[in-house]
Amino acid sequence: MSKIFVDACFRKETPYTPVWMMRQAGRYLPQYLKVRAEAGNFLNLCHNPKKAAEVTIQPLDIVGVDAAILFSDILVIPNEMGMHLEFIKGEGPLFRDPIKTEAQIDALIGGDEAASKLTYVFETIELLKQQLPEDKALIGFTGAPWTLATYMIEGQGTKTYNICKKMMYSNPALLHKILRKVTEVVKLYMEKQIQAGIDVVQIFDSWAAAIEPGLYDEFSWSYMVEIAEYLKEKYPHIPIIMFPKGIPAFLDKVYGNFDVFGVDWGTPMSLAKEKLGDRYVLQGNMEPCRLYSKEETTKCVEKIQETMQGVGHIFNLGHGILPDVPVENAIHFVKECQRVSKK
């Protein structure tokens, strides 16, 4: 059976424009909170294939989206490379042993050895393939090497990225060594996700905007493209979505063998259409806070639909859905996207 989401990624004719939301399996859903409480904590939930599969499917059943995104976390990669990951309540992820030296990089587990440790992710995918409706796509994902490296170097989330950027400017070779090691793991990790059964890959560069535009290709985009092209050469039937958040100044320089470009809410869809619409399907990009108002949601969905006439498009938010959004508003967003785009 044809999957509308996969067809849209390849610019094939679809009965309407498909829609999904980043972080759609998350804290705005009471059903998710129940399963997470049963798991004990966030990391336990990521490590439990049965429960991870359960929360992955919830948005399809409850909200009506056209694709499921695998429930996991980008930081399981450095965790399995040998860094000790914790999630601190109210503060987020923490590595108590951030990367500062070349010796620490050399000590990280690399390549297939690290990728093969992520068995719980592959088991989750295999469970999902047994449970998902045939017409719904399953999106696998990874963090971009730059985004992963920022956590590995800073040790936690940051507003300034000063430790990572100090390395970028004062010792770029050391930063490239981290990025190279992470890239090799990510390529094999995503290949194993594909082999386990995912239908689509999304590469998140959540912290893309931390790099000045003139250096973005060197320290992030080129590594993302390398991953995409590695996968495309071996698995051309798998669509690849690139989502670098907050880089409108880089749109003129975007290149690479991938299928869909995710547009964040700070980048006008009209600009993305002008720069990229002839080469890539575009995904996005409603400002997530518009979900607090059904009226504003409808206005925005209609405007995006009007803007995107004539080019390939997938509806989404311009970043993740927020935890306090009413579920009925998320349902309204999905229904409106499907309504305005029906052929």
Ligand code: 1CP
Second form
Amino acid sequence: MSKIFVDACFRKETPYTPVWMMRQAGRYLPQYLKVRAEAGNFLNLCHNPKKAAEVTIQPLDIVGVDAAILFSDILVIPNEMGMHLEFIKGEGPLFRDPIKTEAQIDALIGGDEAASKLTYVFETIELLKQQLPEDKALIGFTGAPWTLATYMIEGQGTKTYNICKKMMYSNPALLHKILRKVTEVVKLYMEKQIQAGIDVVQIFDSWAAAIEPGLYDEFSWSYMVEIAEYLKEKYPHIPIIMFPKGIPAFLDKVYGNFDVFGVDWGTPMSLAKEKLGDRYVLQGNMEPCRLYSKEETTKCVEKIQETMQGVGHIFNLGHGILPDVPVENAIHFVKECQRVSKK
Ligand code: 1CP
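Any chance you could show the form predicted in complex with coproporphyrinogen I (1CP) after that form predicted alone?
Up next: the whole complex, starting with the chain shown before.
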């Protein structure tokens, strides 16, 4: 049976435009909070394939999306490279010993050794392949090397990225050395996700906007393209979605062998259509906060549908859903996307 989501990624005819939401498995769902509480904490949940599979499927059953995204986190990668990941309640992720020196980079576990340690992710995927309805796609994901590096260098989330940027401008070779090591792990990690059974790859470059447009290719996009090219050569049937958040000034320069470009909410869909619509399927891009109002959601979905006539499209939010969005509003969004695009 063909999967509508995979078909749409390859710009094939579909009965309606499929929809999913970034961060769709998570804190806005009471059912998620219950399973997380049973697991003890977020990382235990990631490490427990049975429970991770359960929360991956929840938004399909509850919200009605057309694809599931594997429940995990981008930061399990540096964790398995030997940086100890903690989540501090109310604050977020923390690495207590961030990367400052070449010796620390050399000491990181690299390549296949690091990728092979993510067995709990591959086991979750294998369970999901047995549990997911045949017509629903499973999206696997990674963080872009740059976005991962920001946490590895800053030790935590940041508003200013000043430690990363100090390295970018004063010792770019050191930053490239981190990006290179992470890229090699990500290639193999995504290959193993594909072998375990994912149907689609998404690369999240959540912190793309921290880089000035003229340097974005050098420090992020070129590594993302390298990962996509590595995967495409071996697995051309697996669609690849690139999501660089917040770089409308880079649209003119986008290149690479991938299938879908994820448009963030700050980039007009009409601009993305004009610049990229003939080369890539476009995913997005409702402002996630519109979900607080059903009327605003409907208006926006109708506008996006109208704009995207004539090009390949997948409905999504322009970034992740927020934890205090009412579940019924998320359901409304999904229903509206499927309604307005029905052929
Ligand atoms: O339960 C909890 O309280 C933990 C919250 C949480 C969740 C539900 C975190 C911590 N990660 C996740 C799951 C997650 N993370 C998924 C799978 C669920 C889904 O999408 O349905 C995915 C794809 C991610 C990816 C992720 N993690 C990104 C990229 C996507 C994006 O939103 O831009 C990033 C930047 C992270 C880091 C991270 N992990 C968790 C938090 C709170 C953060 C962000 C911290 C910060 O703002 O710097």
